[in-house]
Structures are given as structure tokens and as C-alpha cells.
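In the form predicted on its own, a lone chain appears below as C-alpha cells.
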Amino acid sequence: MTESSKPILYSYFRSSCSWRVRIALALKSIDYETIPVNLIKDQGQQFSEEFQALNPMKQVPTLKIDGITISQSLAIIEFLEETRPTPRLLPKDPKKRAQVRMISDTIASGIQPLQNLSVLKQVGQENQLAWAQKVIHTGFDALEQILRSTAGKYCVGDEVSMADLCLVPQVANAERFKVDLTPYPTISRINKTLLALEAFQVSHPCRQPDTPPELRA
């Protein structure tokens, strides 16, 4: 692939929804571009005119490859196991394949949204660290009961599946929100596993292109 042909990633170091595609693309060993949009600078990059014209949601990630761009973290990992199937995120079994898209949806859909930066700042400055702790709490309650009855080693048997790439990025949120994660030793255990694998370490907030000199590891 050459330079010009190779996947751009327009992503923000701290937003989970990247850091699902930057997982996605590391354990698929996909060499892409990083073009940083920062949601915090200038109001949020993400609302300036050249970056609505990519995504008019004014969200990342946003990914362009094979000559199209996708905005929307499932709908691009989907996309990259339907032309990169190897390795597999969405397992053979019809079953263990519906409870993959199931656990993805409910962080993707039921939990990261409601915490999420346009989220918080409707909620005011003085509400939002009890705002994200309700709304994580209520969310793990429901996913600590769910992995109770689909994990192995991860969250669906054991094999890394896209659960796994939504899991991470929400627990590292739990924890920038301070939420106790003692209730939740199913969740807890696959993401202390999770974090050892290469892709989770290389794709991490704290190693990207734009993350701040104090918050690099």
C-alpha cells in the first residue's frame, strides 16, 4: 500500500470511540495515518467546516479507506472484519456472535453516549462527575450480569471479539469518572487481561500523536 493509499484516521487520544477503531486497526495490523481532531481546542475542531464535510455528525472517529469514509466505531470495525477478517472480532457462531454485537451496543448505545462530552457539558460543570458515575454504574450493573453468563477469558469465550475493543475504552472512562469498579469483578478481570494484549497497549490515549506530554506513558 503506498503512502497516499493508506487509511486515515481522524481521531482524538482521550475519545473511547477512537480508541475502539485504533484497536481494531492494530490487531488487524492495518498501517494508517492519524489526523488528530482535537474536541476540546477552538471550540471543539470537530465543529469547523472542512471536518463537517467528512462527518456531518461532527463526531470521530472518522475513518477513510478503500476509497470511502466512515464515521460511527461499529460501523467501521464491522466494515474492516468484512475486508481484513483476519483476525476475526465477530465470531463463527451465529449465537456468541449476537451476544458480541449485544454487549458492544450496550456500551456503544447504552452507556459511553450518555457520558460523553456534548452530554456533559448540557448537564453543567457542577453535575457531571455524579451525572457519569450514575449513568456508568447503571450501565456496569447490566454488563457485569451480562459477562457473567458470555465470558471466558473475554468477554465473549476466548477470543478477542469487538466486545472486547468497546470494553476497554468504557472501563479507562469509569475510571477518569472515578467510579468504583469494586462491583464489577467480571468486568475488572477481562480488562486487566485485555490490557496486556499489544493492540490495547499501542492503540492506548496515552500513546497517541496527540496526546498532551503529561498524560504520555
Second form
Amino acid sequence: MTESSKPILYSYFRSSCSWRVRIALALKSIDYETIPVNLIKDQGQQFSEEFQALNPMKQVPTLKIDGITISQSLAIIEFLEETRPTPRLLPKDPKKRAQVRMISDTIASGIQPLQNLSVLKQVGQENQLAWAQKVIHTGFDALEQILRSTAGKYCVGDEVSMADLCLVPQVANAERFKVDLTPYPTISRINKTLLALEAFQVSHPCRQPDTPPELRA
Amino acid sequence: IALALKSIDYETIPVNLIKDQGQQFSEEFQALNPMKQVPTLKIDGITISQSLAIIEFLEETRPTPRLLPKDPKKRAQVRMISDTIASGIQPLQNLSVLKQVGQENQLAWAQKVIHTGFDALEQILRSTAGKYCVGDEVSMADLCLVPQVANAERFKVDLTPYPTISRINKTLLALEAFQVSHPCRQPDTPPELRA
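Complement to the form predicted on its own: the form predicted in complex with the partner chain:
Full complex below, order starting with the chain above.
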């Protein structure tokens, strides 16, 4: 019995969580196949019986790799880090690793889930924009403070880390919800620096197999 | 639970999330954790927030007993389950979100969030669990499960549809580390809730 030769990523072009994993795969030069899961079409393809069997949380991203299926973007990234260790996405020093994880979790637990599609559906269409903006402002107020003590060129010091993989997609979310980024100069600077890197460009929502033509780069 | 399992002696500074309009909003605490949330841990000269970041730091610096398996595939399962709870369920029903949805909607909102998450978790655990969430060793996933079940109970979520979650929760609650760390035995437990 053979394992799949190429990893398979279930992804939606605009999903910030999927983008985190796409960046990791690009940085580590891991070739993979994309199976798009449209979160809007067909009442949300994430709700299909087929996809639900792969990921009972009915969310993207999900990655099939090395004969297993993993969901949750940070769990996927940590697995990639442990099995394909170069280039590294977490520093060597445990204290710096803690900073990387703290920033990643601030975004992946403290901001993004509160403004994801299913929560926005629950708050109702007329409240969605205000809700998302409030959630992102609260999170970015904190993140800006945190980054002022951890950041060098990137979120933690001068090496790209898992924290940076979380930051850029969250800034894109902020822009989509018309959040004013003027109060967040550190976030903005780091975001701009990262977007110039190839891995952040090839993985960008505007360059995915499922990017709609009108949004394609 | 992690501190107890690793026999790390520590001092507690309580932060009452309700009293004084929420002590987490004090200038003093905000300087420690700009997210204005608990937990925050001061250790080895640094200050770390975010529970899983703290636990992973403890694991890397005090590696025994282990809270993550050796095998990367099993570690991925532990992290996936932990993140399902710590990103996929708990934040959606935490205090600040419940404040936003308004008092009359809070219970229904919390129940819905927990049901959706537990529906998924029950499925996931049926393929990963042994005695505990992942196989037969206590892991970070178990540290996330028990407190989330307590949240479910507080919001009167019916746990009948979740036999695997219930079984594992019961097994874990019998362990000393889960007992000494229990909300009913803390320095700031109100007298009427104390064990």
C-alpha cells in the first residue's frame, strides 16, 4: 500500500486560516494539490457529507499528508515544522517559541474565530460589519502592544515565524472589513515587509486555483 | 492542570473577571497582558499569555511527565483537538463575546456554540481516543477537554449525545492534577462554591 505522493490541501481562496497553511507549504517548498472548498456556493461545500467526514468541524483548512488527515491551521503548521524542519518556522529558544505561539494564538483564538463566517452568520447581516470591526480592533489594540516588545523585522525578532503566517491573513481580513489600520503602525510595517516575500505572494488569495476571475491578480 | 501534572510550584494572583467591572481591565494587568484575559504566567523571567503557548513552553522546559506524545502524527492529533477547543469553541462563548450578544441571548448562543463544537469533537475522539483523548496517555488535549466540559455543564448543555467526551472527562476528573486545579479548590473560589 502506498501513501499519496502529494499532500492534498482543502482550502478556500479567501480563508485566512487556509492562507496560513499555504504560506507554510510555500516556505518549506512542499509541493501539494489543492482541492477547493467553496464556503458560499451550494450553501457551503464545507457542509457536504464528504467533507464532514474529513473534518467534523466543517471548516478549512484540512491537510492530507503522510497518510493522515489534520485540521486546525496551527496544528498543521506545527506538524510541518516537526517533519520538514527547514527552513524553520519556530525559533530554537523556548522563550522566543513561546512568543511566537502567543502571537499566533492571539490571532488564531483571540481574533479570527470571533469574526469567521459562521459567527457572522449568527450575528445577522445588519450587525456583521460593526461586530467584525470591533473584534479586530480589540485584538489589534493588543497585538500592536505585544509586537512593540517582540518584533524586529518580523513579529518575533528578525526571522519569519508561524506568527507572521497568522498576521498577514488577519490584516487582509481587517482590510476586507474596512478596519482603519492607522493605529497599528507596527502591524502595518511587518505586514508590508512580509507581503514582499515570495511565499506570501504565491499563497495569496488572488492567486489560488479557486480565485474568481474578477479577483485574480 | 499542566502545572500540577509537572509538579511545578507556583503562586496564584487572582484576577476577578466580574468584580470591580472586571479586574482584567486594570492598567496594571493590561500592561502584563494587552489582551486583558487570563491566564498569564510569569516564569523564568518572562511573561507568557495564551494557555496553549504557556503549556507548550512548560512542555519544552520541564519535559517530564510529557504532555505531548513523541510521534509527530500523534502530536498533530493532540494539537488538533486542543485547537478545536481553544480556537473553535471556547472563544465563541467566553465572557466578552457573551457580553456582546446580550443577556437574553447568552444561554442559547453558548449552547449552540458548544453543541456545534462537541458534535465535531465527539466524532474526532472516536478515532483518536484510547483511555484519554489521544491514546492512553494524558496530553494537552485532555487539559483542554475537562474545562470545556465544565463550561458545557455551566451552560446546561445536554451531554447525552457525547458518550466519548463524557467517558474521558470522567476518567480525567479522577486524577489528582485535575482535582487540585479544579475551580472549586482555588485561592479565589467563593466560599459557597468551595469543595
